[in-house]
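Just one chain is shown here, as structure tokens, and it is the form predicted alone.
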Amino acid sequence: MTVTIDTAATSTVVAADIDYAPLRAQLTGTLHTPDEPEYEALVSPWNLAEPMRPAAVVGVRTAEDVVAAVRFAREHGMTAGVQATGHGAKAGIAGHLLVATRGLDEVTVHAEGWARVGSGVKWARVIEAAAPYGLAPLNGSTSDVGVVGYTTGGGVGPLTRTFGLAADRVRAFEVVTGDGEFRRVTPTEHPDLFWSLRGGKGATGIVTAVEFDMVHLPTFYGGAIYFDAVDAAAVVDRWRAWSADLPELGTTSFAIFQLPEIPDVPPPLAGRMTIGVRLAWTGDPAEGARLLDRMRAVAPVVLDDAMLRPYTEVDHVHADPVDPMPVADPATLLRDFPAEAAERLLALAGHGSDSPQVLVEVRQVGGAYGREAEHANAFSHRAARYSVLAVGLAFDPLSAARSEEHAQEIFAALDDWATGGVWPNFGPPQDGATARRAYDPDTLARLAAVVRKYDPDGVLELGTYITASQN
């Protein structure tokens, strides 16, 4: 039975009809309903504009807890969602019974170059544990993001042109599928699940642990350099040509910022519009500095935060916020970013544009990102060459609507170069239409087949959107 939850009112009705005592008795972890104070702490996502209101939340501590929760949901005609850190959360994917995995906190780093990590772990812990061995994981643009959610969505990070996707480095998953079975998944054990879990988010299973290879990278040259927005046209024009010639040892992006005057924001960036050029360079540091000097020369630099760094300082590249906040953050993918596209973007988001966005980012990909991994996976955007992300504050319905409408104006202006897709981590499926943006038709059809095989009753909430896309 497939059930979709949309509102707190629906949750209340379901909660009144279900006796959770049998499930509580099986758990090592905890179960909470909306009338209990612990409920809010477990369901609250990073994006406060996307309230998660399941009928109940299970704070799991073991894989057996996940099995019990999924089987309970199946027996009672409920759907099950999953959340660790709450990054990328959407209100419609909580399901009736939300499985909160932050209690699965195992981190084991092996000196020979790989790690085993529980699904509640953020990248920061892995980075710190790997540093003594000179190792680095292929983490996200902020180390505050959860390892599993990021990796199952493909995982496009600050090293992606050099080393590819995080999903490309996975050795194995441990997962509970919608039929309530615990499975170990590798290229040879349940290869269809191995394919689907690397890019398919949580559509085909709730991951409890992942094992993945890392790279040897004790240091890197990088960070960001910032310019006043009055120079944005010159900066972007130079960046376009500069990034086109950038060797695969480097991954770069630029972002237009409008940051408030608060303590965590450096004074040169606070209360004004600026543009930052980011670089993570994995080769000779002196060469990286010389390359970035070509960008430094285009206009006066208001803040220079690029240098040789230990990998533990990788968050300096994107400088993403850590504290939860309410945002509207849609995205799109481009095949190209020519001069005309840059002009259209800056007209709507640059100096003098009256843009409401806190950030408008353009990431260049290509390189190792564009090459298929040793084992094929469900990430279907290898042909994209740029990602565009808009982030606006959403403190109330009016500000949320303004940010979203303006972002869509930007995307419409860039439509001549759009692929029609979006990374699953930037646009998790919430219905058939969003599923068709996250995956191409062949990938969607294959994902739907895996969902039906391992979740015939439609228990996993994300899986219901994959199968809905085929109707």
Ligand SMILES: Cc1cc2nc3c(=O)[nH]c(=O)nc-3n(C[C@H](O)[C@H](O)[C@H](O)COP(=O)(O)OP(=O)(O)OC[C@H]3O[C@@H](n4cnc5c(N)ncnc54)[C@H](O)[C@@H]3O)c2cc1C
Second form
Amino acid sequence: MTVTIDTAATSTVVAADIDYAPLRAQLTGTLHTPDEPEYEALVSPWNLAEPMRPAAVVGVRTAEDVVAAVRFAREHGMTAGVQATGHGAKAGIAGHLLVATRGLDEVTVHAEGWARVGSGVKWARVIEAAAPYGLAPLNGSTSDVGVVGYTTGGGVGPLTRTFGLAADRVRAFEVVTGDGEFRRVTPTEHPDLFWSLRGGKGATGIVTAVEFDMVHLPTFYGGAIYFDAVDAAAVVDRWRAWSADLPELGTTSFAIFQLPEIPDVPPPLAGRMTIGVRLAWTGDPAEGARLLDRMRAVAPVVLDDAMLRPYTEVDHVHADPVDPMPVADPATLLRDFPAEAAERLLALAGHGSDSPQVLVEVRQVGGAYGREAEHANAFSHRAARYSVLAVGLAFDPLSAARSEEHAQEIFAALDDWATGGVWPNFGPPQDGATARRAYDPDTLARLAAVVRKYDPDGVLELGTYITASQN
Ligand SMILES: Cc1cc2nc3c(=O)[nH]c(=O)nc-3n(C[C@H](O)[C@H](O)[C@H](O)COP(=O)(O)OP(=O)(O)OC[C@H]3O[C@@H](n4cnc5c(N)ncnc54)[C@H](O)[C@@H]3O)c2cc1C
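Show the same protein again, this time as the form predicted in complex with the named molecule rather than the form predicted alone.
Starting with the chain above, the whole complex follows.
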């Protein structure tokens, strides 16, 4: 899809009078400033509404490059950010020196059930490499997202009720901390960092590689069934009761879509409002099909895309867009989703509501998601039962503001059931207030202590928001 963007937040971070030649001389990779054509390609994020404008970008190829970049930033009083794909881009987290990790592209799958992956790798490559062994990683709704960005934010995906968070399965990280040191981090080596990197995103270090366990799942029953939005009230009503009884072998969500008439969108879903019910069922496929038949019976199905399929087709569950686009995508978490919450949501985002959102999604969590991992981590939202996400197009400041304001109206209507938090992956810290939504007070205080210990000069941009939350 071709898009044009007109956004207000395009000013480049200024770091005057810096001579980058000594850093360039140390790098296996590249360094580019805004006057060079390569700069745009390296800084350009998936979310085009969040331009990353660092004073310079380092396209790293080795862990040593990351060490050199962080030490250089520290010596010159600069801050450093990190980006793999830009799915989680926020203009305020680029730092002066952005470390672009796409060149860290190792993928090694071990037949015993674990993988080692460089921090520039997207889930799609891991899924493909694991499939011949019948293995599946705990990726998110789209395999286009980066493994490390997703995992360090917790990582809540289509199998979460059965197998928990991606962060719960990490064995080890290799990471460069803000003091410029390279460290291997496991439950027994630097356990405070191991705790912080599973939930704390890039606040306490720039990960260069991660090692994690996978699950045995060559196939699953799942995908989505879609209805016209005129039937949304009946569909959501049944979904609430149906999902409440769903065994932990299944993870489900529903989403109200308004998709454009473009070649990538199946005709039954294009140019109208629809509602999709998603299921990823890890048990007996026939049982999964029988369970979903109860949802199929609610109303006429306009598109049925649920079936027994190889795990390599897991992206069919959520059917997220892949092409870069400008989006406003705020989210919230709920303790409960009773009938009144459903009514309020549909009044603002359902049939006849004039909603500007491309997607409004409600995910049910619970099950293994709600249980602490073997090694505690910095993810604060085990008690949440539902996540609500609104995604609107943000082609210009006006459409961005309209999407954001409408999303906030939805969240205000659901406030009676809100936990007050948001997953770090759906609301990364950009200041003290957003940090306080991403983490509970104890977790935040502990994260801030880890930041101060390993990054005493406040080099990592995200870490500065964590410590700011304590002021
Ligand atoms: C279409 C779409 C679908 C999504 N689906 C899900 C989902 O199902 N579940 C879910 O939990 N999240 C989901 N997300 C959110 C996503 O997981 C986060 O935005 C995540 O941060 C993306 O990581 P990235 O590396 O792709 O993005 P980037 O924008 O490159 O990175 C985002 C952040 O991740 C951290 N990070 C990245 N690389 C490193 C590194 N090497 N070391 C330390 N920190 C690093 C940093 O804090 C960085 O600012 C989705 C996002 C999109 C746009």
